[in-house]
Amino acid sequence: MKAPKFSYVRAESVDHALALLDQHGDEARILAGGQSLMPTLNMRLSRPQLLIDINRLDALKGIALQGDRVRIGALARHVEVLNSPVVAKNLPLIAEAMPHVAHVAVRNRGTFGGSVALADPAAEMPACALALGATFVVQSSKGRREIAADSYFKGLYETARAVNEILVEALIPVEKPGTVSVFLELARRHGDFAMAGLACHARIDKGVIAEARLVYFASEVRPTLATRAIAAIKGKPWNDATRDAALAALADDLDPMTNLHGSAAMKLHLQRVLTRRAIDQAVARARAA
C-alpha cells in the first residue's frame, strides 16, 4: 500500500517544530528515523496531515557524559548508541541490549528518542531506561519539563508526553561500581519483535541481592517494573527458595498479552525462564567483579 496524502515541513529549529505542533496539534507527526512511522503510513494505520522532519536539528543529537548521568539526545541513532564508548563504559545494560534492536538497516536510521517516544511494548530501550531510572526531558513552546521513566510509560503506545511536546533527550544515571546489569530477550529470530524480555539492574553483595530493578517488556502493554518479584528477592541470597518466591510473584506483577507471538500463559512462562537466567548471570557477574 501507499501512504495517504500529507504535507511535509523540514523544521529549521526546535522552536520551529514546536510552533508547528501548536498550530496543527494531533494532525501532525514528528519524523525522526521513521522506522516505525513509515510502515504505519504505508499501511494507513496513521493518517497525519503534516509530517515535521526534525532530522537536521543538531540540538537533539549527541551522546555525552554530564556529571553522573549520560545524556542521549533524542536524535541519536541506534548505531551511534551501539558504538558509543561513553555508553559502553557507563551504561553497560544499554550496550548489551542495543544489538537486539531490530536489524542493521533499522539501527542505522532509527533513533533512541523515537523508540522512547513511540513506547512500543516490544522495544528494548524503554525497558532499559526504566531499569536504570532514566529521566526524559520534553519541550513545548512553554518550556521544558522532566519526566521520570517510572511515570513516563502509561500504556500501549501511550506516554506522559503531551501532543505539543517533543522529546529532547534522556538523562540516564551512570551504573555505579558494585552494580551489575543483564539484558535478555527471546524472539523467533534475532532482530525480530521480542516475545519476552527482561532488563535487570542490581546491586549484589556477597551473593545477597541488596537492590534490584527488574523490568519486563514484550509480554506487557508497557515496560513493567516487577515490584512484587523485587520484594521477594531484596535482601536475600539467590537460592532455590528465593528463586521460587520471585517466580511465583511474577504472576501478580505481569499481565501478559495474547497475540500472534504467543498466549499469555506461554509469555508468563518465558518471563519466568528469563528471570531465572538473568539473576543467575547477575550473581555470577557480581562474583567475578
Partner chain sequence: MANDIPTKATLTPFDRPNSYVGRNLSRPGARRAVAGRGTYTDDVVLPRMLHGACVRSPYAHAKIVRIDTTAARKAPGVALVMTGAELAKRCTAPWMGTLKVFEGMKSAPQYPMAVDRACWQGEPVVFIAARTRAEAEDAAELVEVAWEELPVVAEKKTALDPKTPVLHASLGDNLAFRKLIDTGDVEAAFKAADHVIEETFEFGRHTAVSLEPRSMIADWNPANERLAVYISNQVPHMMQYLFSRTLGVPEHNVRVVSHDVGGSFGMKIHSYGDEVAACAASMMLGRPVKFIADRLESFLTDIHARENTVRAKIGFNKDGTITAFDIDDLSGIGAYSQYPRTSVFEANQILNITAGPYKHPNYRARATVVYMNKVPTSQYRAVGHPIGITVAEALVDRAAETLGMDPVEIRRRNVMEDNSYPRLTGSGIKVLDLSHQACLEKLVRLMDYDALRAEQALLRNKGIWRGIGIAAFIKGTAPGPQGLYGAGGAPIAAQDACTIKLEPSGNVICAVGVSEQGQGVDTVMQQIAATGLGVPFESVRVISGDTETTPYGGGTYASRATAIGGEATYQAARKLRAEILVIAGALLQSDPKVLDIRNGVVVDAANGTLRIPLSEIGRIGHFQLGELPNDVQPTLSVTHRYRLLDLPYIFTNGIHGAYVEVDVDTGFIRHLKHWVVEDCGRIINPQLADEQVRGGAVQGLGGALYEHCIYDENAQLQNGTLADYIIPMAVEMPDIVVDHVQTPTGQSELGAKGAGESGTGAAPGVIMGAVNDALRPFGARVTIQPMTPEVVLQALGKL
Second form
Amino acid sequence: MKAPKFSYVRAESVDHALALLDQHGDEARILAGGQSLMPTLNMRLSRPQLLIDINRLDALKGIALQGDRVRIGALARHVEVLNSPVVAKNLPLIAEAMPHVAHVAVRNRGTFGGSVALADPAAEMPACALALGATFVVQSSKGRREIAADSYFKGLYETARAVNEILVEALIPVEKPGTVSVFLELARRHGDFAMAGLACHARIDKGVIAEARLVYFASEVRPTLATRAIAAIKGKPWNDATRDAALAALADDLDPMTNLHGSAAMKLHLQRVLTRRAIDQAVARARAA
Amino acid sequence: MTGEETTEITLTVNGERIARRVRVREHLVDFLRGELQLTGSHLGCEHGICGACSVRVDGVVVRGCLMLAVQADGAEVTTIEGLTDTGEIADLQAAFVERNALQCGFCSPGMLVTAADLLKAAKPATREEIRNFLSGNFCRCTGYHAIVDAVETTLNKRLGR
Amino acid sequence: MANDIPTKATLTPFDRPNSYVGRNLSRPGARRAVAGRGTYTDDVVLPRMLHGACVRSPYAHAKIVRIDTTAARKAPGVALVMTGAELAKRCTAPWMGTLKVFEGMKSAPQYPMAVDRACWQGEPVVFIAARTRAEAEDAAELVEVAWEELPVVAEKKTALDPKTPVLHASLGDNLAFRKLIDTGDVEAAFKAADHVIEETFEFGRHTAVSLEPRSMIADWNPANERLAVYISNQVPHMMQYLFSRTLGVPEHNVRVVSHDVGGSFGMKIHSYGDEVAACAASMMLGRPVKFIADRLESFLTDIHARENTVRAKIGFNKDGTITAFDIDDLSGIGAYSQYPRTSVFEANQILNITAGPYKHPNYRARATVVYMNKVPTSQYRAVGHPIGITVAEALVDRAAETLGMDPVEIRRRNVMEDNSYPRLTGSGIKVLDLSHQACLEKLVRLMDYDALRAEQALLRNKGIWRGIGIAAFIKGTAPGPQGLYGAGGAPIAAQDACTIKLEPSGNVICAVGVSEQGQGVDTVMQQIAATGLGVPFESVRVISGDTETTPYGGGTYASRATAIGGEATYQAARKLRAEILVIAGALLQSDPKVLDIRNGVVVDAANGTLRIPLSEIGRIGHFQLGELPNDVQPTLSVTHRYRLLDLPYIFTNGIHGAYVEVDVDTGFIRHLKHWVVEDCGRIINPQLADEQVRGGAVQGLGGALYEHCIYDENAQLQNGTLADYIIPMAVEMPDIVVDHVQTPTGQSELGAKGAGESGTGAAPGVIMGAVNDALRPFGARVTIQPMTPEVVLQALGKL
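Condition change, the form predicted on its own to the form predicted in complex with its partner chain:
Next comes the full complex, this chain leading.
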C-alpha cells in the first residue's frame, strides 16, 4: 500500500501555491495536514500529479480575535484550536466539538482549513462553522473572495471553492452573550467519524427559543441547516408540542444516507434523539447562564 | 509520469543530523525504517488508524504514515529508539515490562510514543482519561487494561502520588 | 490476582522454595519490544532482496480470459511477473482442504494463485517482484486482466437452493460438510419438558486483524538448493511441510524461521497463496523476496471466521432443570476449504461444545457447512466457541426468565458437579478435572453479584438501563494426535518436544517446538525448565520458532503451548537433572538419590550442603570427560516428547460476568465491567495467564460489538479498511477482573491446561446476556452479533 508517483513542491508563498494551482488545475492537490489526503494516496485512491505542500505558509496560520469575529487560519492545527483560549472564550461550540475530532496524533497534524476544504460529511468543524454562520475566505491568483458557510457546502465532498482557489481562513462570529451552543455526536468509538451529529447555536430568552441554528451532519451528504425544524421551534417555548413539531419537521429537512454505519431510518431516529437532547441542554444552559 | 522524483532533505533524527535524498512519495516511517534502519516504528495500516507508526515530530506525536518524508525536511524527529536512548520514558518502559502491558509488542513503540505525550503534560489523569488519550492506538493482544495500569502507575509516580 | 493453592493436598516439585512455577516473571522479549528492538519479519533485510506485490481478483467470481503482463514486465525495478498458471506449473499438486475424520466432506482442488478462474475477491492472480514495494505496486497496476464475470454465491442461506449456481461443478452442489450428533432422545425430552423455547442467532463474519500483517521473506539459495523462509507465523514445522510439499523442495532443505510475531490469533497457521508465490519467485530469481501483506490485502485474504446462523431449542422443567438442547447450525465458509486445517472446524466445534457446562442428558446438534464466493474461513481464536457459548447461554437466560429464576440460580442447578468427573458432555465428549461449581461461586463473590442486582434495580427507577450477564463455558484445549489433525491425515503435530542441554558454562539451552507470539511461551518454558532442573531462571535460554534449531513440534495453536510443550519441557528438564545427578554422583562418589539440584548447584538433598556447581558439571561433562568413569558417558542433552494419550482435548472451563449500560434511545452499549473466573489447571505465570484472558476477552467483545466483514450481494467486501472495519479501542473497553480456580489436569505431571482462548470464547455470550438483561423491561431481545446500535434499536422496536 504505497502511494503512486507524484511530484512535490513546497509552496514558498500563497502566490506560489496559487500559480502552481493555475498551472496544474485539478491534477494538483493541496497538501495541508494530510490526515485525509495521505490515506487516500497510500491506498492509491487519489492520484494527483502534483502535491503542493502549504504547511510552511505562515500567512495561513494562527487564531486571533478580529473585532467581533475569530479568524482561524486554514493551517491552524486541530490541537491549536483545541487549546486556544480565544476559541474557548469566543467559540464555545467549537471548543465543545473539538475533543470529538479524531485522536491526539491526528489533531497534532490535521488542520481546521483542511477539514473545511475537504468537507467530509461526518466532520465536526464544517458543521460548527455553518452553525455559527462563518465566512470562508478563499484566494486565487485573481484575488480573494468571501463565501458564507451557508452557500459553501454543496454536496458530498463538494464545496463552492473553485479548483484554482485555496482556503485561506475562516472568519467566525463570536458567540454573543445571551446565546448558547451545544455540540452532540454519536460515533461508534471515540474519535471516529460520527453516525449522527448536531451543532446547535441558539438564543433562548426565558425558556423561549428566540433564534436557533441547528446543523446536522454525518447523516447527510453535507452539513445541513434544518430550516423547517428551526421554523418549528422559533419563537416557541421548548415543550412537548414544540419538540414533536421539530422532530416531525426534521423528516423534511434531512435526507440521511444509508451506508456501512447504518440505515437512513436509524440515522433520522438518532438525529431526532440528538435534537431532543441538544435543545434540552441548550435550555438548561440558558437557564444556568 | 514515469520517473521517480526524489529530493534532498536534512533533518534531525534522534538527535543526529541526517542528510538524505528521498523519494517524494515515500512516507516518513518508510524512510525511517528503510533508509535509517530505525525499525522500531511499525506499519500496521498505513491509513492513519492503528497508531503503530506514531513518532514524535517537532515535539508532538504524529502518525508517521500520514506525513511524507520530504515534509520532515528541517524537522526534529524522535522515534522509540531515540526515546529509549535519552531515558525519557525509561520508567514507562519498565512499567510496561513489569505489568506485561504488551504481548506481541508490535503496537508498543507507538503506544509508548503516544503515552510519552501524556506523561510530558505531567497532569493528573483518570483511567478514563488515559484510555481516551490512547484510543488512537490499536492493541490486539492486551485488551488495554494492563497498558492503562502501566501508564497510570508511571504518571502517578512522576506526580509523586 | 489471587493465586489459589493447588487443590492437590500433597506438596509437588512445583511447591519447592526455588520453584518458578506460579510466579510472575517478566518476559525478556517484552524488554526488547518496548525499546523498539523487536525483530519482526519486515525488520529483516537480506542482500539483494526484492519486494512482492499481487494483482488480485476484483471480482468474487470470474473467469480469467487473458492476462497481459507486457507492460508490467517493462516497468521500472521489476524483476519478475508470474501468473497463477505459471505458479501452478511449479507446484507438485493442488491443495485439498479435507480431513479424513470429517466423513463425507468435499472440497475442490486449489492452487496458490487463481489459474483460470478467481473464486473470491482478493484471490491472488499475478505475483510481481520488484526493487521496492512501491514499484511492485506500480507494475501491478500495469497488468491487464480480461475478466468474464461469473454468477456469485454470496449468501449462505440460499447456497444449497437449486437455483443457486454451483461454485465448483465437480462437487455437484455447494455443500462442504454435514454432521449430526444425537444423544439421548431430544424429541421425547421436549415432549416431556414443562417448557420448550426456540430462538435463532446470527453471527457476523469477522477476522483476526493482527496488528502486524502477514509478513514473510523467501530466500532460495540455488547453490545448495535450500529454501529459507522467514515468516510471521505460529507453526514453523507445519509451514516447512507446506512449502516443501507444495513446491517440491525436500523437507530437510526447507528452513522456516519465525522471529518476533506481531499477533496471530490462529490466523497465521494456514496456507496463503501469496506466500507460496513469494517462495516460487525467490526460487526463480535466486534472490530473497519479501512479501508483506498490506492492511487492505489482510482484510481480503487473511482467513475469516464465525459466519454462522444457529437455530436452537432448549427444554426445561419448572424447577429449572434443563433436559435437552437442540441446535441446527448453518456455517458459511469461503470458496475453498482452507488447506490443511479445513474450514469445517468452526461448525464441528460448535457442535462439540454448545451447552458443554450442563448436565442435560439429551442433545442433538446438526451442522451444515456451505461454500460461498468469499475468502476462505478457518481457525481463529476460540474456534466455534463464541458461537456455541452465546447460543447456549442465551437459551439458559431465556429459561431463567421464563421461570422468573435468577440467571445464577439456574446455572447453579444445571452445571456439572465438581466431583462428578470423568463424565461425558451432552455432545459425547469425555471431560475431566473441571470446576464449574467452584468457578460460579467465585464469580458471584468477585462481582458482588447481589449488590450489582440492587444497583441495577435502583438505577432502573431513574431510567438508567443496566444489565448483568453470566456465561459459563467449556473450552477444548491442547488437542491430542487421536483428535482431528493427526488422525485426519493433516501434517500437523499434536505432540510437542523439548531439547534441553547443559552448556559447558553450566547454563542451559532449551529448544522447544512450541512458539512465541508474545503470549509468553518462551518465559513459561524458561520457568518450567528452571524448575524441573533446579537452576536459576536467568541461567536458562529458550529457543523457539526455527525449524533448524528446535525439535519437531506443532507450534502454537488451540491453547496447547503450555499444556503440551510445557510438559515436554518439564520432563526433558527432569531427565537432564537425572543425568546430571548421575555424573555428580560419580564425581562425588555419592548415590545420586541423595543429591538434588538447587539454584544451579548440586547439593545434599537432606541438608542442602553445597557439593558441586553445574558449571563444574558442564566443564567436566564437555571438556574433562576423562575424569568420569567409563560407564558414565553423559550426553548432557535430552529430548523429550509429549502428547495426550487418550483424550482428543484437555477441556477447561470457566465463567464470565459482564455489567453493561444500554442507551435505549440510541442503541449504544457501554461496557462497564467484565469478570472472568477460569480454570486452566496449574498456572505457571499468573500474570501471563491473566493477560491472556483479558486480551482474549476484548477480542471476543470486538466480535460481539463491532467487528463485521460486510459483503454486498456480489460478495464484495464493503469495509476492508481499518477505518470501516471497527475494532475495540482503549476507551470503549472496560477493566477486566480475572481470577482462577486451579484444577491441575491429571494428564500430565505439570497439570497445566490451555489458557489462551478462555477469554475469547464466552465474552460474546456474556455481553449479549448483559445487554438482553438491560433490555428485559422493554420486552426486547438481541440475537444478532455484532450488536450494533441499529440491531439494538430494532430489537427495541424503535426503527
